[in-house]
Structure formats: C-alpha cells, structure tokens
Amino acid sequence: MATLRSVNPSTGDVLGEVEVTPLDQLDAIVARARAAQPAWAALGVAGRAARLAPVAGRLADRLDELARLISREMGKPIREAQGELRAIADGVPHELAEIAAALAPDVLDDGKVRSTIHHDPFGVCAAITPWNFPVAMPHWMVFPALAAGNTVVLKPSEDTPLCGAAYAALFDGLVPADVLTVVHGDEAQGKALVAADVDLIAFTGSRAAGKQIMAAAAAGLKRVILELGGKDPLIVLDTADVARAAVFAARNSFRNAGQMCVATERIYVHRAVADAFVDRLCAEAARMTVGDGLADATRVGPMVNARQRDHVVRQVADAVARGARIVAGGDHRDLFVTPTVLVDVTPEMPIARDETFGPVACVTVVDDDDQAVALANDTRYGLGASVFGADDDRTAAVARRLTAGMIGINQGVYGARGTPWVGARESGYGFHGSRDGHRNFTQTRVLSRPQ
C-alpha cells in the first residue's frame, strides 16, 4: 500500500504517515455516500445540527494538541495555529444558527400563486481542501456541507494529511458511517475524486487547478465552489496613518510566511509618504522572528515545503534582475525565507502578476489616487485589497474603485461576522460564509400552488 509522509517543514522530521487511497476505491467511497445521503438529510437542519454542535467542545478540549500538529506539520506559529483553532470552536454555534436561518423556506405569496422556495441538499460534495490553513479550510467547507443534508467525501491536502484527518476525527460517533469520509492523496486521487459521482465540489487551492476541476466539472454540469488565491493590493494615500499602515503591510505580507490567499502581495503607495512607509515597513520586517513555529518568539515560520521555497526564491530574484531592489530580507535557509520587502517594482513583473505564496511586500510608488486604482485592479485576481487613508469619503471612494471581493479600509479585508468570503474575478466561483454562502451547498426548489 502507497503511503503519504508526513513531514515537519522546521525540522525535516517525519512525523507519521498515512495510507493512500487506492484510485480504483473511489467509486466505492461516493458511491456509500451517496446511499448514506438521504438518511441523514431526512434528520432535517435541526436534528443534523444536533449531531453536529459537539464539534465545538472537542475541538476545545483537544486545542493545544491539534495546535501543535498545525505547527509541525505546516509550520505556522503555534499563536497563530492556536487562534486557527480558538476561531472555529468559537464559532460553531452561531455558524449553526445562520445555516438554519439560510435554509429556512421562504414564501412568496402574490395573491394567485403561494410560492414556497426550499434549499436542500445536493447529495455528495467532495471538498478539496489546502494546507495554509489545515483546519480551518476543511471546516469550511465540511461543516455547512452536512449541515446542509450532504454527505462529504474530504481530501484533505498532501502536505497535512495528518491535520485533514484530526479534522474528520472530531465527527467520529457524531455522524452515521460513510456520512463524512477521507481520501488521502495527491493530484490524482483530486481528479479522480471530481471525476467521480458526485454532485458538488468545494475546492481551495491554485487558480490552475480551478480552472482545471472547473472543466472537468462542465462534463455533468457538476456545481462547484471555488476559492482561487489572490494577488492583493493595499493602497497607501498620503493622508494615510503611516506607520498604522506598515504594521498592517508588515502583518498581512508575512503572518504564516505570506501563505494566505488575502496576503498582501503588492503596495502602491502615495510618493508624499513613500519615503516614510518603507523605513517602517523595513523596521517592522526586522522585528519579525524567523524560526520553528513551535518556539514562543517565532513569527515567521517556514515555506510548507522545497517547491514553495523555490517559487519564492525565483521571483524575488527574477525581480532583482528586473530592476527591484531589496531593502530588507532576501535570505533564506533551508526552508526559511526571511520576510522580504522589495521597492522598485514595476507592473510588468512577474511578482507584481503572479501570485507568490510567501513573505514578500513589493512596493510601487504612485503619484495619484487614479495611478493606484488602475495598478491595483490590473491583475487576474479579485480576493481581497486594502486601503489606508483618512476616515473621510476620499479614502471611501477609492476603495469603491477596487474590483475585489473584500475590501478593507484601514483595515484587512475580514468583515463582520456573518459577512461572506468571496471573490471577484478569477479569484473565485461562488462563496463562503454568510446566508447565501452557505446557499452555496443547497440546491433551490420551488413549489407553487393556486390561491
């Protein structure tokens, strides 16, 4: 039997190993959920809700030790690994009674013809699931999918087999057999999966390999949710809190070593201030420990793995030869890369384009509000931007120009609760979070009938 290692990318240590499931088991695998599907839908959202409220409180209880596992297996701080966790056991009660709120029925009533629109369930929904954040990602796709009356087969990543599977752990006795099932893999056991009879796929990952399972879903008109990455801007105004909008670059370019789809990738800041930003940009980069993300001190931890390394290696130095300059970090050892910024940047540039992944703040200097708007919204991507400026209705109009799903002003892009996760552009195909995010697992039905 093939086996996936996992491995600890501070230490290059193995820490387990996990069975690869066979690509001829697959069809057994959706099939045994697609006969365990109707049986759980038919608990309805209150009694689904039930099985499903105890997530919470083991996920509480087993918090420093499922921590520990995000850190070791994907390398991010323990702080940050630890807030992951706190964010999702939290939340499970008010994401229980939004997704009861989003499949209520509605009635529409017009005086001939009483309408009555439903939201059930698709039947089987394969997610595909990253590894930037290994919990958190699974969740949500996995928990508004069987709250919806779906049942899920889960692939978790290849690079934290181990946190995809604590995941799926914390249902066991929750949910009826072959009501949430994991498939351990790479690519292949992907495609397999998507090519396999189910109804739905929920999908975090490359923008590549969106527009791939996007394809492939066309065959059967399968519905899809995908979120696709980012290549985001923030837009420094020269009325802008300078050194409040360095910490955010600084925070949001590096925090678990720019592997988030929301990082900021580029800056384009008013030349009033640009002088300004940059040295406390620089000086926000130093404070920045690099090291094990089990240790207290660390803030940056290490690349997922050697590939990831090396795409950002590349670019940086692509980018140098190019013209950029790097006025602070550029090193990098073993799978470490010290948090990065590079001035200089122009919008040709592959690392202006292209999305990165990693611990570098590129930065553009512009002489107008109009400049940064058209350099901001001159990607293939829309997940999220941000602005920063006066509390006035300059900085608001700005940041109504951005073609982004999520804008934040003085502020990331994370909304109020009960706000969706969306994208525009290629960054994404449907949604998360929110009413009609969580719509998204639910099929409409419509029944009329005479007055």
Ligand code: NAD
Given for the second form:
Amino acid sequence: MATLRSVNPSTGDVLGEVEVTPLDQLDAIVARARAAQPAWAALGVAGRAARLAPVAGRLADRLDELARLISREMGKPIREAQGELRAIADGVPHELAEIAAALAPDVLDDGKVRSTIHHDPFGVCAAITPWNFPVAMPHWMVFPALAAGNTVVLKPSEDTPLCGAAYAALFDGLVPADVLTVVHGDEAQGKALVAADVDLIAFTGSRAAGKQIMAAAAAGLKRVILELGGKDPLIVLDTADVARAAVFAARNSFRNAGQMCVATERIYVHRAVADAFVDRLCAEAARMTVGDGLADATRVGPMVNARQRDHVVRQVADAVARGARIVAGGDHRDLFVTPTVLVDVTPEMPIARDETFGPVACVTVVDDDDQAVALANDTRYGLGASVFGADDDRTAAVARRLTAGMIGINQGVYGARGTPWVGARESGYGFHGSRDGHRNFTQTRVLSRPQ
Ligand code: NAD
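Having seen the form predicted on its own, please provide the structure of the form predicted in complex with the named molecule.
The complete assembly is shown below, putting the previous chain first.
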C-alpha cells in the first residue's frame, strides 16, 4: 500500500504517514457516501445540528494538541495555529444558527400562487482542501455541507494529511458511518474524486487547479464552489495614518509566512508618504523573528515545502533582475525565507502578476488615486484588497472602485460576522459563509400550488 509521509518543514522530521487511498477504491467510497446520505438528510436541520454541535467542544478540548500538530505539519507559528482553531470552535454556535436560518424554506404568495422555496441537500459533496489553514479550510466546507444534509468525502492536502485526519476525527461517533469519509493522496486522488459520482465539488486551492476542476466538472454539469488564489493589493493614500498602514502591511504580508490567499502582495503607496511608509514597513519586517513555528518568539515560520520556497526565491530574483530593489530581507536558509520588502516593482514583472504565497511585500509608488486604482485592478485575481486613508469620502470612493470581492478600509478583508467569504474574477466561483454562501451547498427547489 502506498503511503504519504507528513514532514515538519521546520526540521525535516517525519511526523507520521497515512495510507494513500487507492484510486480504484474511490468509486466504492463515494457509493457508500451516497447510500448514507438519505438517512443523514432525514434527520432534518435541527437533528443534524445537534449531531454536529459537539465538534466545537471537542476542538476546544484538544486545542493545544491540534495547534501543535498544525505548527509541526505546516510550520505556522503556534499562536496563529491556536487562533485558527479558536475561531472555529467559537464560531460553531453562530454558524449552526446561520445555517438553520439559511435552510429554512422561504414562502412567497402573490395571491394567485403560493410557493415554497426549499433548500435541499445535493447528495454527495467532495471537499478538496489546501494546506495553509489545514483545519479551517476543511471546516469551512465540511461543516456547512454536512449541516445542509450532504454527505462528504474530504481530501485534505497531501502536505497536511494528519491535520485533515485529526479534523475528521472530531466527528467520530457524532455522525453515522460514511457521512464523512477522508481520502488521502495528491492531485491524482483529487482528480479521481472530481470524476467520481459526486454532486458538488467544494474546492479551495490554486487558480490553476480550480480551472482544471471546473473543466472536469463540466462533463457532468456538477456544481462547484471554487475558492482560489489571490494577489491582494493595498493602497496607501497620502491621508493615511502611515504607521498604522505599515504595521498592517507587515502583518498581512508576512503572517503565515505570506502563505495566505488574502495576504497583501502588492502595495501602491502615494509618493508623498512613500518614504515614511517603506521605512516603517522595513522596520516591522526586521523585527519579525523567523524560525520553527513551535518557538514562542517565532513570527514567521518556514515555507511549507521546497517547491513553494523555490517559487518565492525565484520570483524575487527575477524581480531584482528586472530592476526591483530589496530593501529588507531577501535571504533564505532551508525552507525559511526572511520577510522581504521589494521597491520599484513595476506592473509587468511576474512578481506583480502571479501569486507569490510567501513573505514578500512589493511596493510601487503612485502619483494619484486613479493610478493606484488602475494598478490595483490590473490583475486576473480578485480576492481581497485594502485601502488606508483618512476616514472620508475619498477613501471610500477609492475602495468602491476596486474589483476584489472583499475590500477593507483601514483594515483587512474580514467582514462582520455573517458576511460571505467571496472572491471575484479568477479568485473564486461561488462562495461560502453567510446565508447565501450556505445556500451554495444546497439545491433550490420550488413547490407551488394555486391559492
Ligand atoms: P493546490 O491547488 O495545489 O491544491 C489544493 C488541493 O487540491 C490539494 O488537496 C491538492 O491535492 C488538490 N488538487 C490539486 N490539483 C488538483 C486537480 N487538478 N483536481 C483535483 N484536486 C487537485 O493548492 P495548495 O498549494 O494546496 O494551496 C494554496 C492555494 O490555495 C493558493 O493559491 C491559495 O491562494 C489558495 N487558497 C485560497 C483560499 C480562498 O479562500 N480563496 C484559501 C486558502 C488557500
């Protein structure tokens, strides 16, 4: 039986291994998930919520142990790993209430016809997830899919199989057999799962894989929810609190070693404040301790693997060859890349166009708002964006012209509880979170009768 080894990117230590799911077993796994689905759906929204609610307590009880696993398996600083888990555990009660409201039938009556709009499960959902938030990403898809009455086959990233398995184990004894199944493997298992008899594919990962999945799903007109990569811009206006903007830029460019879909990768700063902003950003970068995620002092852990490290290092070297200048960081050892600030980045450089997914902030000086907006929107991506400026109409107007799905004014992209997580353009197709996001896990069905 082939196995998948889980390796600690900070140390190179092997943490464990899992059996790769043989491709010829996938059809049978999906068939069992399909057979289990009607009984799971028949529990109703409240019945399913009652089964799922204890996941929060189980997660809270095992928070430190699981945070250590996240940190060891993909390198995230332990405090960030704890934060990832706490957000899930704290959010479950609200999430279940929000899902129940989303799934409640709507009734429309125009005096002639009375219609009830139902939000039914699709059937079997394939959830295919990345490694950068190795528990949160499975949770964001598995939980609403199950709550909506689907059964789920989860394929976690090949870089974080132990985290995927540990997350699924939280459901042990809560949901019946075959309601949630984990399959392990890489792209091959992902492709086979997409091709199997599933009704919905909920995918979070790269834009390239998302395109392949959408094309493959088209053969059976399967539903897809795609949460893809980003190249998020930050605009710093001349009215901004420069220190605040720079602290935000450092945090959002280097958090999780930049391995975040909504990391700030491109910065457009007004000429009048550019020097002050870059100075402060470099100072913040220099203060960030790079090292093993388990060490208390660490703020920036390793790249998840050598492929990711090589991609980041290559992009930076290419940018320098094309005229960009490194003003902070720029070096690496093993899988650790020092937080790096590049200036004089121009729009045609690959580093300004393609996702980096590493601790690199690219700065371009702009002369006016129109130029900042044009450059920020000059991308195929459209996940998040931020604008820092005075709390006035001008800042709001700049924000409103941005083409990303989630835009923060003097903050990151995270919205109020209940807002969707949504990518525009090639950063996403369908979305989740929020009433409408939860409904993406359901088939709308309309039942009408004469009045
Ligand atoms: P990836 O696309 O390489 O892999 C993601 C998952 O898909 C893995 O489980 C992988 O095995 C599987 N896979 C790869 N190719 C596939 C295919 N053709 N068919 C089916 N499955 C396939 O991405 P990654 O490197 O694991 O994660 C990083 C990417 O995820 C970045 O682009 C990041 O921006 C994105 N991401 C997006 C969000 C979001 O909310 N939009 C959140 C987290 C990460």
